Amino acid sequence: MLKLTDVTAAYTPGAMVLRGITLSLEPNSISAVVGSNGAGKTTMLRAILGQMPFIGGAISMAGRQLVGRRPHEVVSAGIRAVPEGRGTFPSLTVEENLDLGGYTLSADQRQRNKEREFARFPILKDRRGQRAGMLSGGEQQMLAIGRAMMADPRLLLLDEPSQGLAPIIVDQIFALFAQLRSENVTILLVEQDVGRALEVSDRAFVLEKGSIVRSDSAAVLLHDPSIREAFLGIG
């Protein structure tokens, strides 16, 4: 599915943020990237999306090379992202936000996918004519995910999906990931709530100072004493 090989990335020449990232994602899996603030997690997602000005190494999606391609070309490979902060268009309605997510589709397909997302998130159907900026944080996160799913992505990148949400909403959002995987969506999850991320993931990667220092099944890392002490505060 997605493969990164010796990926380096920087915002300015010579100031590397990512240092030799190598990883691969299995189809229809959930993988977590965990690490402290400033470890390079969001930068890695931006590198995948073609949003980094300086990048080396190789990134491929189902054999298609992505390094050097513009973001819209990366999107055409079947990748969608839900950015940190959700990234909805606050002045547009819920329905208009969803329509933008499916802008490449035919009108009939766009309508079918929109009804599917309304079925997935009934609250959005109730709010379809409301401006996105008037939604609660949880509703905006649902809208951001629904908008990304409008285009039937093969790979979904999620950056801090629990940020700023009430625990009951976080439960709903994380319960959704297994459903998306059942729809043949591969998920790459960046999340500060390390325990929750490991609980829902198949595999996990630990990022420190721009390098992957551990990778294993999420279950193994969840019960690893060093991981529990470093990220969960449990000795």
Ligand SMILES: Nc1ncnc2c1ncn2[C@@H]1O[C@H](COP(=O)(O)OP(=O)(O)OP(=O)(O)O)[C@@H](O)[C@H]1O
The other form holds:
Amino acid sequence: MLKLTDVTAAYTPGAMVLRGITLSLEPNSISAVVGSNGAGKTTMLRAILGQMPFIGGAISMAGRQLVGRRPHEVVSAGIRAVPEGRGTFPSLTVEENLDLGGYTLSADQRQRNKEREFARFPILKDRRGQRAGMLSGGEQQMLAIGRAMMADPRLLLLDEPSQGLAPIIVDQIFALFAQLRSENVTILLVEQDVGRALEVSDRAFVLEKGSIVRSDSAAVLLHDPSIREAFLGIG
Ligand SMILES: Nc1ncnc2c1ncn2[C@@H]1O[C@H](COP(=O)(O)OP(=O)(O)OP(=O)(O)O)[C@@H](O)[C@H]1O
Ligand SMILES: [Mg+2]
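The form predicted in complex with this ligand is what I need now, so please give it after the form predicted on its own.
The next block holds the full complex; its first chain is the one shown before.
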């Protein structure tokens, strides 16, 4: 599915933030990227999305090269992102936000996908005419995911989806990822809540100072003493 080969990236020339990332995601899997603040997690997602000014190495999606392509070409390769802070349009309604997620679709297809997302998130159907800015944090996260799903992505990138949400809402959002995987969506999840991320994921990568220092099944990492000590505060 997605393959990164020796990817380097910098915001300013010479100041490397990603230092040779190589990884590959299995189709229909959930992969977590964990690492401390400033490790380069968001930067890695930006690199995949074609949003880094200085980048080297290769990124491919289903065998198609992405590095050097423009962000809209990344979208047409079937990649969608739910950015940190959600990125919905607060002054637009719930329904308008969903419509924007499906802007490339025919009107019929857009309508079908919108009904699918309303079925997935009944609360969004109830609030379809309300401005997105009036939604609770959990509802906004659902809207952000619904909007990304409108385009039938093959790969969904999520940056800190649990941020600022109550634990019970986080449980709902994380349960949804397993459901999306069963709908043939591959998920790359960047998450501070390392325990929950590892529980829901198939594989995980530990990012440290722009390099991947561990890559293993999520279950193995979840029970690894050094991971538990570093990220879960448990020895
Ligand atoms: N727009 C930017 N311009 C310059 N440097 C940046 C920019 N954004 C991030 N950086 C730097 O790149 C490094 C990696 O940042 P990044 O945001 O990728 O980390 P992160 O792992 O997502 O951290 P967090 O857990 O805090 O979200 C940090 O040293 C950060 O200061
Ligand atoms: Mg980040």
